[in-house]
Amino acid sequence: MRDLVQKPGLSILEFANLKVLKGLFQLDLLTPFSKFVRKYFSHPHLIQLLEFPVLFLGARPSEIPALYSLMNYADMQLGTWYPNGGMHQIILAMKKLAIELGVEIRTGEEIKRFEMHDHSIQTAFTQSRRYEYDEIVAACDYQHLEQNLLDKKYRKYSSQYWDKRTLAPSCLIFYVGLNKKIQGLLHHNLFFDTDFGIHAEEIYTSPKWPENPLFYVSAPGKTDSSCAPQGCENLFILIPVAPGLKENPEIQEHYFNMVIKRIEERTGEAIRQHIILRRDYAYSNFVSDYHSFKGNAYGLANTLNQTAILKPKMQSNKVKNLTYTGQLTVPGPGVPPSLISGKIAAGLIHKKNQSHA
């Protein structure tokens, strides 16, 4: 796994490596992963238990690549990591590391426009500032940066390109804030109480509102007691849709009674008369707080025709001193593969550096 994802996905030479290609195929690439689920489990449960991680990477199992097996068993054998304090403290302490060494943060700042010196970007600006450039490395949607801030003549891809790119699904989310403790649940619980297929087609291959979907809660004060205050609850609830799906109050409200509902039949707590704060979070805000493609929550699906170097390349053949990063290229979705991302990204530019100078 380290020799695969640690790979920039410029060119099939990078696979021309005897334990490389031996690892290819000891991770079934080119088998389903559904069937490669079923080689070793028969019972129902267990099937969609392995199966529902999948169906965050963008198509149903029968079409995602056995490679991916690879969650399960980051999940099952090496276990769930969190971050005293949540996830943000990932942010924090790379924040603080940044500064010590001499890096100068700015935010609330976005990129409007660039100005082009022989094909590469002198100059950004934001709404107020101006700022030079040696390098520049791209970690917001690859899509919006390259569509809607770069002329055409320095695009790699063309929009129809963006338009054919099959995507992982966007997410409706609920924050909720309880004022009392709920018993029934984990840190991490995924409701599977009802039909999987039908779930996942209604992401995939009929795109629409789903009529009954399974959904995720995450429970972080199991873990974590500094996510509520004493006595109370910080949920997260998740439901996977369609990418492109746009949200109003009324879909809003009707997912969140069903959500709401099914957690209390489920746990046989109450839960509804003590919610004391609420927060969705759904395509609109994935827009206009990312200019996410689409809406989409977890970049390009993980298919086959978009597995490493099938992705959209890190590095510019238009501009010279552009490099992109993050879950839209390789190695692809999630906190770990883009923190990779970075790494891969940095390493692309010293290595440029070394043989200019």
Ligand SMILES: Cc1cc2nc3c(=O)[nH]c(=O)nc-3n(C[C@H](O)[C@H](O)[C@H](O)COP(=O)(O)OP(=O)(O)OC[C@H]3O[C@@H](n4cnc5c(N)ncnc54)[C@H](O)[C@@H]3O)c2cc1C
Second form
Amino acid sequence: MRDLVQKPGLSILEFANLKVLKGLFQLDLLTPFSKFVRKYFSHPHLIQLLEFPVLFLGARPSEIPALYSLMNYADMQLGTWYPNGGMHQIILAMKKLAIELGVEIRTGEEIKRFEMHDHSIQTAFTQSRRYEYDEIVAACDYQHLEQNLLDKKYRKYSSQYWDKRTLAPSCLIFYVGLNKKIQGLLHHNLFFDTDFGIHAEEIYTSPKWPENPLFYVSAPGKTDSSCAPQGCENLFILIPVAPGLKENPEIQEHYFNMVIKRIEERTGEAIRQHIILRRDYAYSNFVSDYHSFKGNAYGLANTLNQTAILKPKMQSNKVKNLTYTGQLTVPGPGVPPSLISGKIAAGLIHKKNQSHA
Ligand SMILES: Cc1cc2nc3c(=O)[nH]c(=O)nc-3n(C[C@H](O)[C@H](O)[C@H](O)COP(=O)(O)OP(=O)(O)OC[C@H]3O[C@@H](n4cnc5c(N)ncnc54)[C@H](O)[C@@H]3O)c2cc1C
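Please supply the corresponding structure for the form predicted in complex with this ligand (the preceding block corresponds to the form predicted alone).
Full assembly next; the chain just shown is listed first.
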């Protein structure tokens, strides 16, 4: 982790030492994930189970480096951990710490444009306010800030560059509240009752709405009684889909009916007539809520040619006081990598300030 993941990815020289190079070979960076899994497992269910997390990384298991077996390792060896109260508790804990350290946090304001001075961002404008800056850490979608908020001469990358990036999938999500408990579900449930290979093709090879997708169901009330009122259940249902597929009400309805039917069949329990709340979240929501490039849910695909120094750079030589962070730059998508990315960004700014002092 220290030698590979916590690097700013500014130069290949960061990886030019014997320990790192040895580590790269040990991690089977050049072996395809699918081949690596089949070296140890032959049962089709075990193979599916090990390959499923890779589906979210942005390519088929045959194109993802075996390095990402670290996800399986974390799942199985380190265990799956759940913060009581849900993921939001992590945000609240970080907020508490930041406030203790003197940070002033403003939310619910969108940066609409910048005013530049001497190749630096001097002022940022929201709908109703203006902010003066010494340094900016851009944690929003990289493509959005660069292509929509900076003038052309301040952009490091062209629109063609962005169009050529391979994105990780988007997803169709259903939040469902039920007025009863469902016995046949665990906290985490993967529905492997259809063909994994066909779904992967529909995401990556010929992107289209999947015919019979695999999906994930979370029933956090199984672990955490604060998630739903007594005697009720809340479900989070996620179908990975190709990025850029615009949903519509008919499509949402089609998949909602499909997943509810499959959950009913598997658990042997009636669900439909017990639904008391439903919220859908899809491509258009990712775009409008997050300015997410092509509605992606997990940033750039983790393919070898979009790794480390080949990711969009954290700093640009065109804007002096701007550092990018988050899932579209190093080390990559996911909550832990995005947090590490913030730490790397802080380190870069600290180093810059020290060299100017
Ligand atoms: C359904 C789903 C399931 C996931 N599951 C997992 C998982 O199990 N494990 C895992 O590790 N990762 C998971 N991820 C991925 C993970 O959530 C992301 O990689 C991570 O949150 C990205 O963090 P970020 O800080 O880069 O961006 P974000 O969390 O997207 O934060 C960027 C923020 O910038 C804001 N913003 C955008 N434009 C502007 C603007 N102009 N002005 C002001 N603010 C702006 C956005 O509103 C947003 O709040 C999942 C993602 C999704 C969608």
